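Coming up is one lone chain in structure tokens, specifically the form predicted on its own.
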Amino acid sequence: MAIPAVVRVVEAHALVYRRTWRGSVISTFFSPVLYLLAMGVGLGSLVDAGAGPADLGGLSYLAFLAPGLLVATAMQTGAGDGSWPVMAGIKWTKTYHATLATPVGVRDLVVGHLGWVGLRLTFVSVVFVAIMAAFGAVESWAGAMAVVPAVLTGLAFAAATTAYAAYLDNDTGLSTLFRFGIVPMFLFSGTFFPISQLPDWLEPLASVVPLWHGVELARSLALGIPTTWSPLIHVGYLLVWIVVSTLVGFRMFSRKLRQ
């Protein structure tokens, strides 16, 4: 039985991936121990030394703060999987126009392209659900659950970031995505506080941000605290981004490869 292409390219990235995963460790495993050492530990104990609990309903700022930083990882890890590596693929080292030489096609390279992120997004955030666990923020099988919105999120901004990527020209089009979307994305969706603390102007701006429903869900899951809106709507929401980036990518990817 043929095997289907876009398993196919899966494959090929686990194997490039299997030479430079060393490259991936101090992002996989120390930015997590460092992230909640130092926001939730040690801001953590000043913010719960003030009122911080009561705002935070109760809850510990590094009980509160871990599932954030567990879903922006993988905002992160998405997006970047989703920039630069995608446009090497096509206007540096053009590997995408070899595959596109083989069976495979538009649509296999994109699908498999965010397959591999998947995976990718599944193993950083179960690595960070056990360091979480480790410094007592979480159970282990709440956290667990919360690897599901997690991916959701990662993937919904690595389709996106995937279908821009391919739009673009050169690469400064990502330098400024990052520096004035991802990052300030990172710090105002609730991450580190509530969105509810935004100034009244910003925090609709916020809750149209993907991060944010991800951020809601995995609170909810991981804490057992109910979300703002309904969680079919936050999954809906996700699912909407990852499905309509998708379909743009195919477009993108075939504007580009079939100049």
Contents of the next structure:
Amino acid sequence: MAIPAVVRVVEAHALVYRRTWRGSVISTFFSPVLYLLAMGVGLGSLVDAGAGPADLGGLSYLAFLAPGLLVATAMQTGAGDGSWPVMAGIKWTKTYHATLATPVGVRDLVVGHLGWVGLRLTFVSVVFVAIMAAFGAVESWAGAMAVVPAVLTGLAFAAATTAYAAYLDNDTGLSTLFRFGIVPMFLFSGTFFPISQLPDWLEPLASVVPLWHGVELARSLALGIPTTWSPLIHVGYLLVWIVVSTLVGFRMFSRKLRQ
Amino acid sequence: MPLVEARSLTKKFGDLTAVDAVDFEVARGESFGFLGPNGAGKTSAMRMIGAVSPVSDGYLQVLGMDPAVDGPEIRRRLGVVPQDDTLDTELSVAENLLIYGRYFDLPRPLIRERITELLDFAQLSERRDDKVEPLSGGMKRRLTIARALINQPELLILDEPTTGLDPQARHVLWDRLYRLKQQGVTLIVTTHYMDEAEQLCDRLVIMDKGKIVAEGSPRQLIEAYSTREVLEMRFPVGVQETILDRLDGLAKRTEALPDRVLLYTDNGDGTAAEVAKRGLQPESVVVRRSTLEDVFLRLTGRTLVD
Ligand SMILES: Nc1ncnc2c1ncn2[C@@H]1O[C@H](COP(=O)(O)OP(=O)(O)O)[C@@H](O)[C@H]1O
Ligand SMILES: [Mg+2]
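Having seen the form predicted on its own, please provide the structure of the form predicted in complex with its partner chain.
First the chain shown before, then all remaining chains and molecules of the complex.
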């Protein structure tokens, strides 16, 4: 792997983005507003009037929900950027083949791609936290640090879906991944309610999902409350996902593009 | 030292041997071809030369380097026009070149200069800021060639550069490649069109089923494996089978294809006259010069494009 080559790959993504940013930027601003309004404020008023505060440790539903949504949004962004665009580069537009005919190598390509996704995740998460603040859902400036676990979570999913998309021969597997993987994780990993509310047999399963670790960290940073496990474990778990998925991605890319 | 040199070069995909122990050399400034039908192993060979596909067995040297060791350095000095278009269709013509130039670590001002020159060369200057998507097949190919030249490569490898193009677009492209050759760029071209091989290649190898079956200049190959002229005759349906033995002794070699008979002879008109003397009445008679297609037929018993 060569640093300049990685930077070139990031640069190429930025150039492509210059052409295609409009659609994604609009949803970057609107989807947090819509979710926080509908779920945080609308549904929140019901939850706060009922049994909610007891199970949420005295938090308003909006305050509980917002950091979770931040990280869940990062997950979706990461998983999205790691799936169809990768399949396109390998199989549809074949631009990865063109890139790899230059001095850029497979590892440069994978790391550069994830580096770009990291930049995009940072942007999406910063916007989200700003909107959270506008809703009064961030306790202090330190709450802005919730961007970090959001980006790490997004990267864990980006790296994993990148490897998976490179492994697949067609995109039906990607639709399946979103329908039976990403959507359930979005709903059941502590974003909308604490995983302690899940049936007991499901709780351990939820704690294997990287999203839950990111949500734990983000909620702790945004609200100044403790995490379930040590923050080091949560961070470490996300990092392991990123590193292992990236290494698997190297192999999958080589199998498809360097045979 | 040759620019590219292969000894017993082999590519395997599992049990399948796509390139089977081939030997060839390409000298600097030469225009070298791989002629063969689909599945002959041309792309597999090109990908090994382009240092994007590992060699399974044998020896390969490209620009004095070993692709297994110096892949990035080889690719830095190479231009590649792949068989399938790999342009970013969402971007403009110029942006495709800019991104590519950056992959070679070229500074932006230099890339901008080269974009202007290359688009001029590729006759795409007017389309500079247009999206790639709606360009014609010929324009996309020319853009791909321009892109492959952004790093001013010493060696340009082109995998089926005109497959799928109409005749006029092919001639435009051949003209551009001829200019490159004049400028001293070494070309390696694969094709399954014998006319393309004859137009572009100083020297070529004929490939079939992973093996090289003959090597030489188009002229040498035709002289060695064919006659000066070919007499092509079509007979009414069902008649051809019944008259084949009556053609005995008329030509150096007779080839019966499903739809016509080819007589290999140095004097086509003379042979045609003798056919008539024997009382045979073909539906159509054509005398033409021998081509590489005839060489391929002679060597493999099959036609190049079926
Ligand atoms: N990635 C691959 N995996 C398995 N088989 C392949 C692969 N690429 C090519 N082949 C096989 O190798 C043989 C040669 O293919 P190729 O080099 O593409 O020939 P050509 O370019 O002359 O048409 C074919 O039988 C093809 O199916
Ligand atoms: Mg091919």
